[in-house]
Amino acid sequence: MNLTVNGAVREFAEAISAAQLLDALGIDAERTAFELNGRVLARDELAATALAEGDSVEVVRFVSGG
């Protein structure tokens, strides 16, 4: 399965939830924003969520720093 992931063609070897693509990311969803195909995921939607071929995901990461 291809997915476009910020901006990046990554192929995978089968269908994935979102949780799943951040696992496979090492990104931990609890400061992260998803966003599919143009709607962001509330977090509680992340497991429920199968993404498909060709579906287009935006990642963001919430740094701090001082």
Given for the second form:
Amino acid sequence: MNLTVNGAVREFAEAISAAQLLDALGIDAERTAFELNGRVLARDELAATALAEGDSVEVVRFVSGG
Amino acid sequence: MMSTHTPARTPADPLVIAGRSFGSRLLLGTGKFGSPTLMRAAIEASGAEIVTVALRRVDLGDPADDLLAHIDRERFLLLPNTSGAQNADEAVRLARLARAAGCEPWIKLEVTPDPYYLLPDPIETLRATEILAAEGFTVLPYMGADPVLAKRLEEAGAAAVMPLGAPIGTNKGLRTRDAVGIIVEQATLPVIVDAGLGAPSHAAEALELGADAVLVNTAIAVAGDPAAMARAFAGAVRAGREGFLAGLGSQQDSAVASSPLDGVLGRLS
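Switching forms now, from the form predicted alone to the form predicted in complex with the partner chain, please provide the structure.
Up next: the whole complex, starting with the chain shown before.
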């Protein structure tokens, strides 16, 4: 299954959930926000949201800024 | 992970935004510091209670990198900005993501389509303010120093207005002084001068003029000693505020003697 994560295509051997994607990438869900195909997911939706071939994911975090 | 900002004490002359009181009238941006250590020292020295942050993609090559490790969210209200947004829809998207990332629903709205001057788009800023206010956000829009727009943003549900002193990062000072003065005169919301303030005296000038607060980033972050510059700005903000509250004298075109005019000695001939 191919997903586009933060602009880069990544291949996954089997279907995964949004929460499993974050685990696989070593990302702490508590410090980030998750957008799937343009829709923001709440934290409690991550585990139950299955990702599908071709999905576009953005994972964002806070950085320094004015 | 919603945190509740609790001021350490009830300040005597608080800055009140959307019903929340803050003891400091200096808001600090966290960009451009040479290191997290310098940033932390400057935050402490500034006395700021509101610090701005931006939202960007997680670096998949360094997923543990975390600004929030350096900011105590029990002590500081994190104010995410929508920097990078070039229209209202992009700003709304960033605001929603910031809220989902665990921030309280406060947003410093920035819509800057032109990368050269980074001036805010008034139409898109107004549109995004309407949308975000309706979604329950506390919206602090960065705006050109346009008194009419300030009123329109008030009507659209903004919680404060943030007119620029000069373009972001230019250190030029309060070049919009007269327009900011009109905004202050007409405002029923806090006026926070944002962008372009390059020296403590610029911040003092804004507060003397009646602005409720200032937001400073570049001038502190890139100073030779950021913590010392943060202290200097904090002092200037207090001095400016105190001067404003004390009541500035009116300006005159000709001299008005400070010493008595009677009892002057006879002239030497």
